[in-house]
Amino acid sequence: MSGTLLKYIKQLVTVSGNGKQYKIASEMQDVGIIKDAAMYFTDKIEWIGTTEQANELIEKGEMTPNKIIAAKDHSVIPSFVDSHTHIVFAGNRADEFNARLRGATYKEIAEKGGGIQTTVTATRNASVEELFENAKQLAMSAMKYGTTSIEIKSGYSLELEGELKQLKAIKMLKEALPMNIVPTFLGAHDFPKEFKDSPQKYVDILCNEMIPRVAEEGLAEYCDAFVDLGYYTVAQGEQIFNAAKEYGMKIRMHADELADVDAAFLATKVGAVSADHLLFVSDKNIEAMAKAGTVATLLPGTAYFIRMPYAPARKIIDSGVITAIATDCNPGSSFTENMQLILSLSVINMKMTAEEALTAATLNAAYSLGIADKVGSLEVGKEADFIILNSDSFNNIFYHFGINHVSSVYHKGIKVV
């Protein structure tokens, strides 16, 4: 089989799971570094070893590359998996951001009809084509920073036709872009203005009308809900998730971002794949997540952007919880598609090591989306999704912060950046 050989790689960081699709605790420190490495690939990874071994195989006629790339003084890592985003939306909230800089809190802005509701109004008025084009620009920008797999949520219409419009835009992205895209239905992002005084009526509409329709049209793999102070209660979240499971959807959720409301425990109870945010998660619920195998997806960009405490990453990792990190790219509380920035925030402000952050942004994030059998690490048989960095060590992502370290990005063996 003819393919491409990448050799003379200064540092190949495989993040191999060693037979597992995720890493926990001290396992996250082992990122599988091979020096003077080589990787042979087609659309999938066919072989990994050293440059010396590759040269020997070529001499024996056992490897016949049709293209050889010398990656001297470069390092190679798996492409990033951004497992929590909201990039399908319309409108701009720069004015609200400026208000926060002057002291307004996220909660105060929301209580005045701003926040998510601002984006809801703009998104309801946008066409599916407009939503697609806006999200396409963000997705392509994310790719330039090394992301080739991304989860995208709806949640900025809060009514049936608008949510379907967002999900259809996500489907268009999936068909148009060289990325792995995982769609999530987030009709329970907030309560629409029309139901502020009768929230349970909207919960019933979600369960009896919206979820069945989304499932019928096959537009989402996951169902999400914002279970937190001032948003959905634990009881409402449980009702929504049970309805979603009846229609074959898997569960991921916004949990304990603004306060400890036991949302993380609900995640373990309903079998959620991932509980995200967790700024105020309790010690007992960290232990519950570790026992249940629930992924903790931490979003340091949000804590940074809205000036909140960071999630207790050290405690979460040390307790044996499967830990991922993601951008939470959205127009109100974390407007960045740059996973390299998220890695930097993770090590500086959440006290993760470089190895833990890389594992969380690749293999563990892929596991949270159910695609770790295909991406998230550089292992024979997986898709050839990887980044060639313009430095000789992956540690430079963290050391020389605030710049883009990507030299090129590959998805399924094809250079996309």
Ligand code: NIG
The other form holds:
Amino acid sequence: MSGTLLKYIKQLVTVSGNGKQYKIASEMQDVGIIKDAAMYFTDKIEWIGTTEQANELIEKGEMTPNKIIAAKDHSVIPSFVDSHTHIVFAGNRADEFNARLRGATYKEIAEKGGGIQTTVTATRNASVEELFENAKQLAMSAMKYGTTSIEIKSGYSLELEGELKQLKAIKMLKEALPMNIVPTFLGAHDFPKEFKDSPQKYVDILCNEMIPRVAEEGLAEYCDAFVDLGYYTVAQGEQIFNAAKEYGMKIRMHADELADVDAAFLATKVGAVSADHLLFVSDKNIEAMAKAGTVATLLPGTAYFIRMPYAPARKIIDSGVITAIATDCNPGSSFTENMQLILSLSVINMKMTAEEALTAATLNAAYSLGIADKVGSLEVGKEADFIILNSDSFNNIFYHFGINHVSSVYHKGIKVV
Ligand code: NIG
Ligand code: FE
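Return the structure block for the form predicted together with the named molecule; the form predicted on its own was the one displayed.
Complete assembly follows, chain above in first position.
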């Protein structure tokens, strides 16, 4: 078999799980750095070692690359896994953002019928092709910043046909883009305005009509719900998740973003793979998540963008919770598709180390999406998904902030950026 050899890599940051598909606590500090490294790949990673070892193998005729790339003065890291996004939507909320800069809060805007509802109206009126095109632009932009695996949620239609339309747009993205795409049904993102006064009726429709149909069409791997103050209650969340599980969907959830409503505990109770946001998670629920093995997906872009306190990342990591970070890319509370910015915010504002942030954005995020057997770290047998950075150390992502450090991006061994 003949593939490509990348050699003279100053620093190959493998984030190897050493046989495990995630890292916790102090394990996150070890990002498996190999200096003066080489990596031989086809669509998969075939071999990893030093440049010296690679040269020996070539001399002995045991490695026969048909292409050799010298990555002098570059470092290589696994490509990013963005495990929480809402990139399928129409319209934009730049005006609401501007109003927030003049003092309006996210909550006030939502209470006046703006916020998620603004995007719901625009999304309901958009065609599947328009949704696909908008999302494609964002996904391709994300790729330029190093993301090759991405989770995408529905949730801006809040009625059956519109949610199916969003999920179909996600399916089209999956067919069109060189990325791993994981679809999530988020029919419980907010209550549709038609059911503002009878929210339980919508919950019943979700459970009895929408979830069965989404499952029947095979359009979503995960079911998500926004369990928070002013949105879905813990009891409603439980009803939705039990229905989703009955139809074979796995669970991930928006939990305790606006207040501590014990949503993180619900995540552990229903066996959710991940509880996301967690700005207000309680100490007791951090313990419960560590015990249950529930991933904490932290979204510092949201805290930054809506000026909220950041999630207690230190406490979460130090308690042994599997921790991931993601963009939450959406038009209202975190409008960025740039994972490098999320890494920056994680170290500066959530006090994570550079090594923890990188692990959270790659291996642990892949684990939360059930794809850590194929991506998230550079290990023999995994897909050749990686970033060649412009500088000789991954530390520069954090040190020289606000710029794009990507030189090129590979997905399944093919250069996509
Ligand atoms: O993840 N928390 C709920 N949903 C999004 C916000 C969506 C929006 O404002 O459009 C979030 O932050
Ligand atoms: Fe979200």
